[in-house]
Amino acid sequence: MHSLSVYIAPLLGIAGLFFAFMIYRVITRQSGGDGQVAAIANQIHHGAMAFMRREIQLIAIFAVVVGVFLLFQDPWVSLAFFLGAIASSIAGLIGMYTATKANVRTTLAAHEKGPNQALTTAFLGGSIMGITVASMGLLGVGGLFVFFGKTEADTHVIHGFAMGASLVAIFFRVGGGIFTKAADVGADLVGKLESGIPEDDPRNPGVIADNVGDNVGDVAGMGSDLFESYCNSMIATMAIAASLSAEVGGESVLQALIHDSGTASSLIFLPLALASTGLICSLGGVAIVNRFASAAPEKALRIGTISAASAFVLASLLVIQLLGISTSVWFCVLTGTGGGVLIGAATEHYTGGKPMRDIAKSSETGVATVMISGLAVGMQSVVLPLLTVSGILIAASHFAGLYGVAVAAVGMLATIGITMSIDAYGPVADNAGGIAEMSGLGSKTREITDKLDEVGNTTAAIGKGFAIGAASLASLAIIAAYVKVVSANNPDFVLLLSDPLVLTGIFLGGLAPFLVSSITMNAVGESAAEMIEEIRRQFREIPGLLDGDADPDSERCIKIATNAALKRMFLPAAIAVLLPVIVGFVLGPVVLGGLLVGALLGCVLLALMMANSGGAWDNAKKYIEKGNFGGKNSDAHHACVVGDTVGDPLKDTSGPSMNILINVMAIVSLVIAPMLST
């Protein structure tokens, strides 16, 4: 591997940030409106940014405590940790800032120029987040690789970057999830069910907070989620490759994975090379979506995604050959990329296909049958993704062992630029519809934004399924790296199912996702109760509010959601960080290994079930609102609104938290692995 090639990843990261800035310039050149439209957009923007500032200030305190602990162990790991936290925070801030600028411009584009320009604006607004996430990951991990990518001891420093990114991710995901669902549940229950007013009605005090929540939960939260999985998959692959030459029999494995022109360092560098290739292909995918904006929104987004993934698969073969690596490793890339597509397709089927329509039909017999059918769909939806992950494991390990599993995770996440762009497009389109409704821009504009939002709901559901599959593979790679690092320091270390210590760890790991899910669900319930009381109070005490003759106090609702989220996000984060530390140092690395296995299985199962149940309930409600089974304000609609309300914290708070939980626990275990002794 040529010495200059190590600079490719950070340089491409810088180039990607430049492209993101240029897209931002294109968006901000469009009119931001004036009068009521601008006022509503400013409320959403300032509310979102205020929440982010307060959240980052609190995260900084927690990060300093963790960073100081790492400082006493290894100053370089501590530095990498802070860099990872800063990179993740910057990516979230940029994505939030631009999404809350693009939403109103999407509204005005729909109103003044029609659906094509509205789609272009919404997608470009989301693409800034996607490109920024990929670019910051390449800049951070690639920059550290330049200095610490030569030996196994050096690559351990880079693990700190992943830990910093994961720490920020759990706060962003949990805090944003609590905020958005407290506002959403409160606004829906009081507005739709009690007062009988439509969604996004300007009379509802919780509507602005709900729009703010879409950004803090689905832009910053999802971005940080995929950012940590993206970085973790690259770093775990490096760790496994670096440990191959040190372990017994590792030399023979190395010889099987490289050709005469390849070296062990080529295997360490490969994840960065693949991610760099993925960023280039993602930029091409963004351009293709923009080119096909005149087509139906779902068609344009699908063409862009498939084009980027196909180009990446072909280009990765060339990259692998240039690095002198065996073609068998390329099959691992193909397996991971294909697996991501299959998981997305399965998610789309359960949340938008016949199972969703069956839930809608069950609403004709009341709330109870809606709840039963929705839970059944969520449970069944676990099967295909788990079969896919199992297939990836078998195939990838067949071609290249544990290293192949890690490469498959990189392959799934390499085109994160386009994947995250399409996911972030959803909240921008959703906000655009809310602004159109609150501004009274008319049914024609709302019809355009509703069509964009409908596609956005589908992409959001697919994005959640993809994020869960990516997190499972990334955490598997980290667990494999943990086992290798501990084994290198402790020759007697082994994980056997017949060992009571391993079984103890599995049970301890299995309880973690249920405990965190319970905490986050209760957090949403308690926060929503505060929001409901405030909305009811305003309807009672503000004269003329329900008649449209007075303005609601939206700032008060934003403040309630902000305080509730910030107060309740610390306990889940503390469990994720401290549980592996306590188990590792008190009960030992064997129990910790079992803990990671149990937590992984529990997190994946719960995440899929909760995300798909919630997504199916949400889309069933929208299916009825189109006129099916009685349409809006029918008994069937009311039953599905209840299902959607229950599903909201499942799909947007507790479910997504599982991705972060297992990745945080795994990366913390990998960071402390050199300190553990059997």
Second form
Protein chains: 2
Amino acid sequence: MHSLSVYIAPLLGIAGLFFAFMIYRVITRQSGGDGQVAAIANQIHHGAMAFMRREIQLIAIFAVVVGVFLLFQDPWVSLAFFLGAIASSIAGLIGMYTATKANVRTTLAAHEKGPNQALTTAFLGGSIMGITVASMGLLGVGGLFVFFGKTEADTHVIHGFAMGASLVAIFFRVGGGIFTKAADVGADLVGKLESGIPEDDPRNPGVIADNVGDNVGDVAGMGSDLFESYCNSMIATMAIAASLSAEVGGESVLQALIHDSGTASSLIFLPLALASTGLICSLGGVAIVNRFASAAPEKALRIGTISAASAFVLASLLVIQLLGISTSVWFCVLTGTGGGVLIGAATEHYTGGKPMRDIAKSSETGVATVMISGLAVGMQSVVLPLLTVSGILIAASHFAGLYGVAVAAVGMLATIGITMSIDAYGPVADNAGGIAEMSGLGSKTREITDKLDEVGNTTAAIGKGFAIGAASLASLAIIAAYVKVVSANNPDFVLLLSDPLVLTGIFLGGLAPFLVSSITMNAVGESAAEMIEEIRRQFREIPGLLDGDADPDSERCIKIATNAALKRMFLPAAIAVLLPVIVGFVLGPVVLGGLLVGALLGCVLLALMMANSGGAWDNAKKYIEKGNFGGKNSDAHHACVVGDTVGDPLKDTSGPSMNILINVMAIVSLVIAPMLST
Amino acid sequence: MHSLSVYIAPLLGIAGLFFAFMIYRVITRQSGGDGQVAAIANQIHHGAMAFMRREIQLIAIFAVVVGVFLLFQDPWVSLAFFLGAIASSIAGLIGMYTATKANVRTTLAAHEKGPNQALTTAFLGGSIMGITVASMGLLGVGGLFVFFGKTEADTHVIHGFAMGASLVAIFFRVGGGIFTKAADVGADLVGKLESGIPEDDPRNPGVIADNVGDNVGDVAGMGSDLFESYCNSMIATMAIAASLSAEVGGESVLQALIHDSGTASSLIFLPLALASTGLICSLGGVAIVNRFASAAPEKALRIGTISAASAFVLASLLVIQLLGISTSVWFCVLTGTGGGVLIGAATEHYTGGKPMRDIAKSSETGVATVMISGLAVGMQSVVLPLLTVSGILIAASHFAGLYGVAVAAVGMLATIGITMSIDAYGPVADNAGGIAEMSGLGSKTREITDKLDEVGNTTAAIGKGFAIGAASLASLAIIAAYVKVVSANNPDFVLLLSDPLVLTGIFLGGLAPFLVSSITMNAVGESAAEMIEEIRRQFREIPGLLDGDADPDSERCIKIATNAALKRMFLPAAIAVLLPVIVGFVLGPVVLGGLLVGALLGCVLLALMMANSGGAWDNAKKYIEKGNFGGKNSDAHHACVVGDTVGDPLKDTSGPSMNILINVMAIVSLVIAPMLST
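For comparison with the form predicted on its own, please write out the form predicted together with another copy of the chain.
Zooming out: every chain and molecule, the one shown earlier first.
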């Protein structure tokens, strides 16, 4: 391995950021509109940025406390922690800043130039988030590797970076999730159900807040989520590789994984090399989507993703050969990338295929059967993804042990540049529709944005399944690294499944996702209730509002959502960070090991169930709106609207929090691992 | 230990059965009524017995296949298996036969003699099930122990008995659960919501089937569920005790648990001694309830349970001393019994306390918020029971290792005679109300039965929480026994939590409860849809039915529920039995070990969530019916009726199946354990 090659990753990261900036220039060169369109877009933009600012201020306080604690362990770890937190925050800010510029330009493109230009604008807007996430990850992890990748003990410093990223992610995801669904549920319940005005109607005071929520939840929240999975998978791979040469019998494992030309450092460097390759392939994928978007939008997104993934798989074989690593490791990459595709396909089936249509059909017998069938679909939808993850586990560990499992996680996440771009495209398209409706640009524009939105919904569901699969593999890798680090310091450390302490840990871990989910669901319920009060008050007290003669006080709704989210995001984040610390220091590393596995299982199961129940309800409603089972405003439709409302917090608040919950718990455990003794 | 003492348990079992028969005589000495009352009661009785007959025929086929398979392993295990299956079936038949005699006598007692006599009749009716379950367990396990308890290797034969009991239980629970909720949901959706006629109205063709369902689901199903937990906990304790002297270092563990006068056999015999003590205390408790029922019914039930539990805890100290066993083992009994009380209290809080009232309040903003808050309550309700189980695990294993955990399970289940009596009281009271309504005995009688029913609902919810706690401890003990048996044959067998094979097993195990739940929920949905079709058809085609001028064809509805349940109970049962067999033989005992732990966690979490969400929705509806938040027929009430309907399959079909799913998987694994090799 050439000594200069370590500079490739951070340099590619910088290049990626430059690429993202170029796209930003392309977008902002288009006009942001004027009059009401610009005013509405501005309100959304400023609302989102204001929320982010206040959110980051709160996180900063929490981060300083954690950072000081880490200072006592190792100043470098503390520094890396702050860098991770800053990197994640910047990625979120950049993504959201540009998403709230791209939304209005998408609206205008749809209005003035037609569907093709609109799709291109929305996709490019989202791609900035995707490319930024990948680039910041490479820059951060790669940059730290330049300084701390030399000796194997040093790599522990890099764990701090992952912890910083995770801390920001849990706040962004939970806070953003509460904000967006408080606004959405609140605006829907009063607007659609009580006052009988359509979705995104400008008379509804909660609508702007709802659009702000799409950005803070689905752009910044999702971005920070994938950012931490991305960094975690790389860092876990490094940690496992570093520990191999230290542990008993590790030398022979090591030798089996490398050729004559390879060294132990090659294995540590591999995740960065793979991620770099993935970024290049993603950029190519973005270019392909951009090129073919004019044909069929959905097809273009698909071709772009598949091309990027295929190119990555092929290129990674070359990279692995160049680094002198055994081809068996490449098979691990393959299982990860392939597994990601499989999980995405399973998600698409449950939220868009026959199971979804069965839910729609069950609406003919009322709300109760819609609820029962939706919950059943969510429960059933865990099977295929978990079989896939199990398959990856068996295959990857067969090829290269736990190192192989970690490499599979990197393989799944390497093309995050393109997958995240497509994820972030969804809320941009959604916002574009909202702006079109609110500024009264006519039904033709709205038709175009609706179509874009529909494509976005499918991709968003797939993206969620993918995020869960990636998070579970990444945290598996982190848990493996935790076991290795604790073992290194405590030779008698052993996690026996039949040990009552391990079983206790598994039970405690299993209850954590249920507790956190119930807290976030209640948070949405309470925040939505505050929002409902305010919207009702405005309809009652502002004369002429319902007739369209007066403007609603949208600012106040944004403020309510902001305060509600900031107040209620704290407890789940505190549980995620403190539970492993308390269990680790009070009950010891054995119980903590069990806790992580129990939490992993519980998080993955709940995350899949909630995401897919919610997604299927949402799509069942849309399926009926297309004229099936009585169409819009039929009894069946009303039943499905309830399903959609119930699904909202499940799929956009509680469900997505699960990915981060397990990752935060795992990374916190890894960081405190050197301090634990049996 | 005196050699004659082994006869105590089976003799006590026979005495208990005699006691139950005496109670039966007391009940049947009362008149069963005549005219319409007797006709309705007969329909229910015959419908329930007909379903049981057909169910048992189907189980017999399945049992013969399994029994032949076991024959190849060990003819004695096969024999024990059939005995277990027969014992469980007989217990279910006796309990249900008497429950369907007691229901109408409760109605008549309420009508002719007032609330006190009604409560006594209903409780005595339920107590036959409770006493029979405990007695059959003692007779079966104790009887086998007389023959196979002499050498430690022989105790494996007794595992067959537990497997037979478990096999019957999963069919009874799942089949009964589908029957009862298909009828209930079907009758409610057409009757209450479409035709606007009240609950239990004789014009509704599905009402008799609904009342049949209460018996086959809540009496026979619940009874077989607790019967297998009861037997499993005893058998697991024996297995662990037997393995102690065989394993490396086991001798010293053994010595720590016994005094000079005790022997290894004392430890093996202890669970039978404890269960015998528990049965005697339970009989005392039944007598106490019977004595004080005339004062306050709810109080009488409580005093009876607490007296029995307290007497048991004290008496068990004496038993442990007499057997020459260390007092530390008694602390394990204490944690088990105390834990059961704690879990019951937690369940009562979530389904009857502030969380339930919060759901009722959320009905003011509609169905969607009722659903969200109910799911959140269910998720939150897992925390306290799991903390309790974790506490028991830590404490009991501290006092006496895995043996202590198994003893704690026995401690929790020893007073099953009284807890199961109170459980079975609920459906008897429920049926009594149904008969009163259908035969038009007037509002005063109905008021009395409603009050009895209300008490029954609270006790049923507590009973469910208790059943889950007991099942989880029992299966923990079985899993521990599995590990010991496999280890004995494979010295290199080790279950490391960081082993990818173990993790794979945990994932596979975790998905099983979600898969089975989705299957049973869909089974209820589909069966209810068939029922809805039939009820609609009768209202449409039978002239004068809605005006009360013609009788509905109730037989046909019973037949539909019967066929639907028999058809759909097969798949879940097959999964439960075959999954561990396939995983064990194809992927090996290491993956199977992980599978059991993953399934245990998933089952406990889902069981608690579904039982408590469902129970809380049910009670929230009743809370509103008492005049809160607008009372009956308000919008809030309608919202809660939907919640109740959604909760029905969760709390009475899918949720309760979870207890048995994990127990079946565990006991099947234990039985095949000697055949597995790493």
